[in-house]
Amino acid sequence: MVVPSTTPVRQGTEAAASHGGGIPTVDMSAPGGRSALSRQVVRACAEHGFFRAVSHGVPPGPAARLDAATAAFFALAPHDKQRAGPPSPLGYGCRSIGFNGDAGELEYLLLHASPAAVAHRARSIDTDDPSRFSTVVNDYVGAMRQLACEILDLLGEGLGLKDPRSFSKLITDTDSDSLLRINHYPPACTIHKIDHDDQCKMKSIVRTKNGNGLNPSAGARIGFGEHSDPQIISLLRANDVNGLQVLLPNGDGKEVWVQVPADPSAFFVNVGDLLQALTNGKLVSVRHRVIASACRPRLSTIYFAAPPLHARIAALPETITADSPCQYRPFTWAEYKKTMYSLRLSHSRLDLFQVGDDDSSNVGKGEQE
């Protein structure tokens, strides 16, 4: 069942209450039956674009092994880690995010989720035994793909799609462009001590103003700046260190940053830009960020479920009605990805694909292929 927290949300320049006001929890074991579960998942994604999945059935083994492998990698000397970089955009990166000047207080590994790509990158990540790292990553990706497909099929059922597997088929295609990102946020109280090279200098970013006019509290650092995920859906798991915040509307119609309580046993599910476009805006791509303020390291792993580059993204016919005309023009994932890489992290890129008054008549129920 969906259990929204009743913790009140505070407005202003600081993040919202630490107990995560308004963030829904979904029990994936379906105590009320599958039909009820599908409706609950749709409601969470439509109202919040985000939910905490518990009783999800994913065994702890793959996650524990991946955590151990990546923790060992991030503990290496800087010159050893840099063999897996610089990110282009895949590989090892430190502080720099993307190609347009965005930066955060983190280091990371960004991997394509295909076994061949993982095997190639593993040679520079685990030089002693690359196959060991590949096996760990592939096991985790397999578990994440299965959970993502289950959630997407529930969304298809809850939305009443003619083919409830319309979404999951996109990410199970052999040419899927799904990614795995592992973020390591060093302890905020020791960031000044890890200026170990020109590539990775963790400097304080105090009271940084984002595009919504909201600031983290004084002394906080932007671990990963405000953004939405461009893919279809994202599954995030982290250790027991807080930092993740989502931007949600409050009762007064204003947007406030809500602190997401850490829960290493749960998965946090984000609606991505493509899913918002596929559902004609019925499901919303949530904006989120990470604030680096803890004196313990934060390790998070995100599986980004994406279609093949050639996949054509258009609103499904069932989501278009006279009262809800098509909001976005059709595009390919390759086109959207190219646009994404040309913009800053916080840009609302989906706005660039909105249907204008002059072309709305050319976009209709038959666009999805």
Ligand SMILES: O=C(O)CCC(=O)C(=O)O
Given for the second form:
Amino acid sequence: MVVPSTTPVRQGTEAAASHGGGIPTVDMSAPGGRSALSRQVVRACAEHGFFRAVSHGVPPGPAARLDAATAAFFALAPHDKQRAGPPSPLGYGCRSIGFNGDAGELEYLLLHASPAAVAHRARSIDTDDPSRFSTVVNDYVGAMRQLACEILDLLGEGLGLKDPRSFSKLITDTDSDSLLRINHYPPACTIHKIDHDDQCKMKSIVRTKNGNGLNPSAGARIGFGEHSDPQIISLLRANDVNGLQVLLPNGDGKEVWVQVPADPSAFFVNVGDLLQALTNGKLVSVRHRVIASACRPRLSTIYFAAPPLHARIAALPETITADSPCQYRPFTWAEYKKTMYSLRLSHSRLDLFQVGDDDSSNVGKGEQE
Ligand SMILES: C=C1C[C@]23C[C@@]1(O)CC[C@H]2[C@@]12CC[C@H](O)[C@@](C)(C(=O)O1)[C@H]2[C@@H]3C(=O)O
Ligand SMILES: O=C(O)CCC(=O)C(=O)O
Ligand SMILES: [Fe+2]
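Write the structure block of the form predicted in complex with the ligand for the protein whose form predicted on its own appears above.
Up next: the whole complex, starting with the chain shown before.
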């Protein structure tokens, strides 16, 4: 699979810290007060649907323990890993993503984040000591839930909601449908079985000529294809290997793929489709992808914060005005999930829920493209 070359790619830069056209960065501990922080978070989510959170206050222990446990799993022999698969969509998957023919150069573990589901899945992931694996995952999920709530409360405050905790309440419900995904992208050199040094040399030559290193002839490979995350908010952390790209406005009314420089100490925050619907489009769900062309493995962990299946998703009244009428019809997360699982990864599925687009024959029909 080769990267579509129509959209240019540029490097995210430090200029981004001031929203200068790259990757916005939010210092979660910056002096200046909570209302300044909430304005910054709203601005990043409204303009980009994405930001890098630094000085976030999440202790490093749970992440280090999760990375060790998942790296040990991915290092197992293929038939041992298959015990936790095939993905249903939960469980261990290799290359295949979803049910509709999407594929990427990765293997992954997709877990429901509830302690009961983690305990059940742990039995096939860590056969030596399932409860050790469960504890490690539960600790990490707890830390992620807390960070997600903090960001969602800042958004609620910054948007001036009557109840600023409206968003975080959805993900703290005991029936929350949140997920944890661990993606392992093997080094590109071993995928091709081309000699490591030759391939790295080849890539650096093309990078010099083209500036972005994504010429298909250099072996740029789709790790995880273009998509938006369907849930409320996603928190992504990865090792020091690049690969994540986000589709951001370039200021000229066009969009460009921006490479997100790796930062293992940061969390990358994505607005999901549900948050776009809840805010009547004020916050935008960001399209992103992973190009897995590096010569070292990329390990990423993403917490997808979701509401319970029965939760009704409708634009909050504060986000609807005469100038900004309601864009999406109300739906439940269960309904949205059913639709999304019938569609390809790259589908702009929220469009199907636009007011006026009530041709229900479009929704949940098992559309393939
Ligand atoms: C092709 C698909 C995989 C996906 C479900 C879908 O039908 C469309 C959305 C995909 C996605 C993207 C973000 C997350 O990685 C994910 C777990 C999710 O909730 O939506 C995946 C789904 C998946 O891999 O099961
Ligand atoms: O693995 C990554 O870095 C991102 C993957 C992703 O976007 C996803 O799993 O939804
Ligand atoms: Fe994603």
